[in-house]
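To begin, one chain is listed below as structure tokens, in the form predicted on its own.
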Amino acid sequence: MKENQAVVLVKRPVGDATPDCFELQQQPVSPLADGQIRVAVEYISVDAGTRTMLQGEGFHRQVALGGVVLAGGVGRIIESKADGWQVGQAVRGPLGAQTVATLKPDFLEVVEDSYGALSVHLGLLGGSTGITAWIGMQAVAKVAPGDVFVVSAAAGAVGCVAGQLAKRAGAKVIGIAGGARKTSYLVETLGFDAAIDYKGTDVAAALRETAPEGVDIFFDNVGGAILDTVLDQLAMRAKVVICGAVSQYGHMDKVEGPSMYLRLAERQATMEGFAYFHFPELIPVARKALSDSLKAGEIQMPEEILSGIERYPEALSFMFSGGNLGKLMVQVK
């Protein structure tokens, strides 16, 4: 292999990271240096939370200008000089947005082959997908039997799982999402007891209507004004979940914190955030449980998989607009 092909960043978005913020640039493959390895990559994954990483400073790893996107990925090693990794394992890790990645294994794990395609392990099995859904039902959610739940981005990746979860918790699960295809999806599918469409649908009427005693615990994936619609329904004693905020993702320097947040105070309510990685010892467990749901056929994850390394930019656009269903995946060819 003699070539790489990679997504790099050529200018910084302003609100949106549109296709003409990157390029995809042929780039040669060098020979391994000791301990390194080399991954032919397959899947990459595409987060709402890349768009943090694009603008130079922030929470998140920053792409310097010139560079690769950052991207979770998956694929098998095809040379190996690094002792206990070899040829033909499958990885995932930072592969980033590219074929071909060449580096140290530090920051890599070898997964299961045994599912059938290693999309699984960006989708269900992913840290930043299922695991996080896990560590955030499990660990901080913590919803009881009869609680009233919504959850925003509810046909994400994220969210889709939290509603299972919390379904089968005992809850009565109310998802919100944009467009007929998601709503029919979670109610039809997943087992949701009522879907909110925010694209067409007064969500505040229809938060009273489908929660008429309020909202027990919301898991928000959103922010903004869907945030503030919700804090506004709020029932006595009630939890905010933060778990992410794709809302404001494309102006982080100007972040539209909730208006409504006196709520919590009235109601007795609380608001807290995670990140899966606050809970290292729960990433394990959280696997461990999704993987035998997963084998049992007790929950599931829509994949939305786009083919071809050059679609990556139109990807990051399309998550953007809203308009995946499930885990989003540029698929390498």
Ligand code: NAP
Second form
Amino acid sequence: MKENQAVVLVKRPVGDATPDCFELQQQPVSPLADGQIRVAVEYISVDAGTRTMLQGEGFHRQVALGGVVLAGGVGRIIESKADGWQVGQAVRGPLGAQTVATLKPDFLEVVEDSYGALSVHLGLLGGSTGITAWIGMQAVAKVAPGDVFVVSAAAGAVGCVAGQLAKRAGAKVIGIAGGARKTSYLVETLGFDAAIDYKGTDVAAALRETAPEGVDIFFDNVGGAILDTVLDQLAMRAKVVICGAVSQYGHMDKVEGPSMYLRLAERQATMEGFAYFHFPELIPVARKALSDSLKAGEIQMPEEILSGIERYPEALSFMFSGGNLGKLMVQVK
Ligand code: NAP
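Taking the form predicted on its own as the starting point, write out the structure of the form predicted together with the ligand.
What follows is the whole complex; the chain from before opens it.
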């Protein structure tokens, strides 16, 4: 029987989640209990929100010290003692940062095998990725043709889908991202109207130039200074969608709130946050819409894949230094 290799949290990070906070441990695989299945994990999702789960107090859930890092994954059933779950089926769910997951399939779902690599089920069709962007756009942002739409972490997994959906809804789309590789990709490959490199440009000046009438909708993934800068440039009756705040996840006990929030009053603007799992009824609708768009070649999700379970800690650091373009994953085999 296969041995499991698991990424275990051995130290709670202070600031950056550095690789010394994790250990790769070999774990024996125990016999299956009734109702359990065993999955050979193929891809592990690397998510910005995972950083919050490594703290003493998790934003969503908490990874235990000495516990396997919580992560979404996709893989294939290799053993089953659960009715209706068969060896060979491809499944997605909370498999954890490990090579072999042994669990009750309560939170798992069978996924289509017809896309080539299973990675698409964590990328465009993944809950914390394409589905989040689709639900945030459809249920919260509600973009109208002609809107000036700005998205931060625009070349990341959620951001690049939100921007493409805004473009298809007829908005003028401006992405904020770090570095020329990302800004060129957004404009040249995804067809954004403009992209601002926040690492090398004065974002306020660039926004004044690209959105002289102000920003109608800001889909924010970053928070902190970028949120303040965009708040200062809102149009009348603008909407700010709080999808996430990746710049704050390293110090959740001391989040820097927006100092420009009075612009909401001045511009009669609103700010609304969301989590995709608050809209369970929309998840299948989103998945079908994204899958149709993917098959029709109307949407793209670049994937950045690091190979080898031992690279999971490196992948988290890579994300927080802005390395990834599109969906970041670790491939197990
Ligand atoms: P991602 O966008 O693929 O990767 C994160 C990106 O954030 C990095 O590539 C980097 O891009 C940027 N970044 C990292 N540290 C930063 C910092 N200190 N300041 C500014 N930018 C920084 O990650 P993701 O998993 O798709 O998550 C994107 C956002 O969506 C996160 O805020 C996440 O929490 C949120 N989210 C929300 C929900 C929901 O239901 N509301 C669900 C899933 C994810 P640059 O090179 O551009 O800096």
